[in-house]
Amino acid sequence: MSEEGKISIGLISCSGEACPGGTISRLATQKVLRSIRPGYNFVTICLPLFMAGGEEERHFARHYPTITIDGCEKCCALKATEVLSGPVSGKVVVTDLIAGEKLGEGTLATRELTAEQKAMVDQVAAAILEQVDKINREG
């Protein structure tokens, strides 16, 4: 819990650069962290730090309730927050809400987000606040 009363949450995202699932879970992350929800009490944690030893968001994560965003079925976040620190309390995937086939392949560059791209960025925002209500309403 933070001075604010608010619950500390962390937010571990996809850092797949190669498929644009990773890109867009990325920049709904941003978009929470930076324009929905300024302010609040998120812990960003850097998922290749995570992976790699990091300590201090091992812990963080196993503590206190964590999110991962990843961008495709592989889910790596999910995988290594739960191998490296226990449960997370929520999840979304980018696959789950997105077909493939609107996602497309290869790099996306966020500077040439087409309207429904940037469209699937609310999208996949709107399904990380779902799961931030939800740690809310459950305590």
Second form
Amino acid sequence: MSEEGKISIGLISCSGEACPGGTISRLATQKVLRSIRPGYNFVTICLPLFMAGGEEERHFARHYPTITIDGCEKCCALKATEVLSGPVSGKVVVTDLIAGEKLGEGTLATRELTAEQKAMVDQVAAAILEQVDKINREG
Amino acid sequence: MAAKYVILPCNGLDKEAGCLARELALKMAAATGSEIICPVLYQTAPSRYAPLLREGSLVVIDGCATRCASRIAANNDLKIYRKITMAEEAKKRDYNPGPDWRVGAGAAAFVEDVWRSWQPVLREQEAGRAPGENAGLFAGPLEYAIHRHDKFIFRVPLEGFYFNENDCWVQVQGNRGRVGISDYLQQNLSDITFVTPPDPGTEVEQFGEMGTIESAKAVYELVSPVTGRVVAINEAILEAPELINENPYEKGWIAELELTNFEADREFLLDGRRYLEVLKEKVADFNAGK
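Having seen the form predicted on its own, could you give me the form predicted together with the partner chain?
Every chain and every other molecule in the complex is listed next, the one we just looked at coming first.
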């Protein structure tokens, strides 16, 4: 629990340079972070720092419920978290939700999203919030 | 501009600076036909990027002062051509990264301005010699002698390095010499914050000035151990002077000279073993408060 009795939940997003799903996962994570959910305190964990040796980030993911958000089936965020901090409490993989051909190829600039891609962001954000609710239900 | 770079951005999510680093990486990649390395994928599958790193010059873009991208590059012994830190660029421009991670119009203009200011710097590569040229000429020391005193450990390379009594060294290969400062001096100076190396083309005399080093304690005038013309400087220390603290004999070298009179210069220099004895005396004198 964090300040004001809120449940602290960590969000670890794919970094998003190797696949367009990465950008979708970044934006969806940001959207969840900005969402107002009474009772929750969302904490981002910077994945590059986490992997480069950030002890505070690793400690948080070890001791608080954490959800990984991955852009593709490589699941860098999930694998790194499991190796460096232990099992995650929830996971979202963009390519499990959206077919690869719809996502396209190459790096996606955040400021050039189509309406369809914005809808993908909403879809992934909703999937993250489902995981949040699951954590709450399961205590 | 059509130079090809390999860009390693921090692209962290939890600070706007990280998002700005990513935006700059995207802009640079689009403008120069360069490739971006995903810092996360690089750590899980480094071989994927090995061909790119062999071909292109590495530009590292850090977001905040944690400098994760630089850390990743250092951990993997990557040779950095240029390093950009968005937090520092923001400071120069009085731009305050806001709490919102969305890259709005203000942030976009800021990134555009950073990119505009870096273009001429990157163009230098096209005009100058390829980065890394001569990198293999000066291999690091094979062996260090160690002198311990209290909690301090001083290292001196025994072979291939010559020192003056001002604690500056030269490593000689043919008619080229690479110069820097000793481990003893860097520890005395403590955290080095700024380096002003001599300009390329400068003619330097033995025992003449070859730039300055600034630390939290003092500004130190470097005394050249050799005579020659400066043909290159270690640009990495301009962005990361702490490299001198990390290892003054390898990544922390300062300048490279074309030597003009080394046989005569050597008469006034100490080899590693003799310098080690001088160093021990200096440490003892310092301890005795002389």
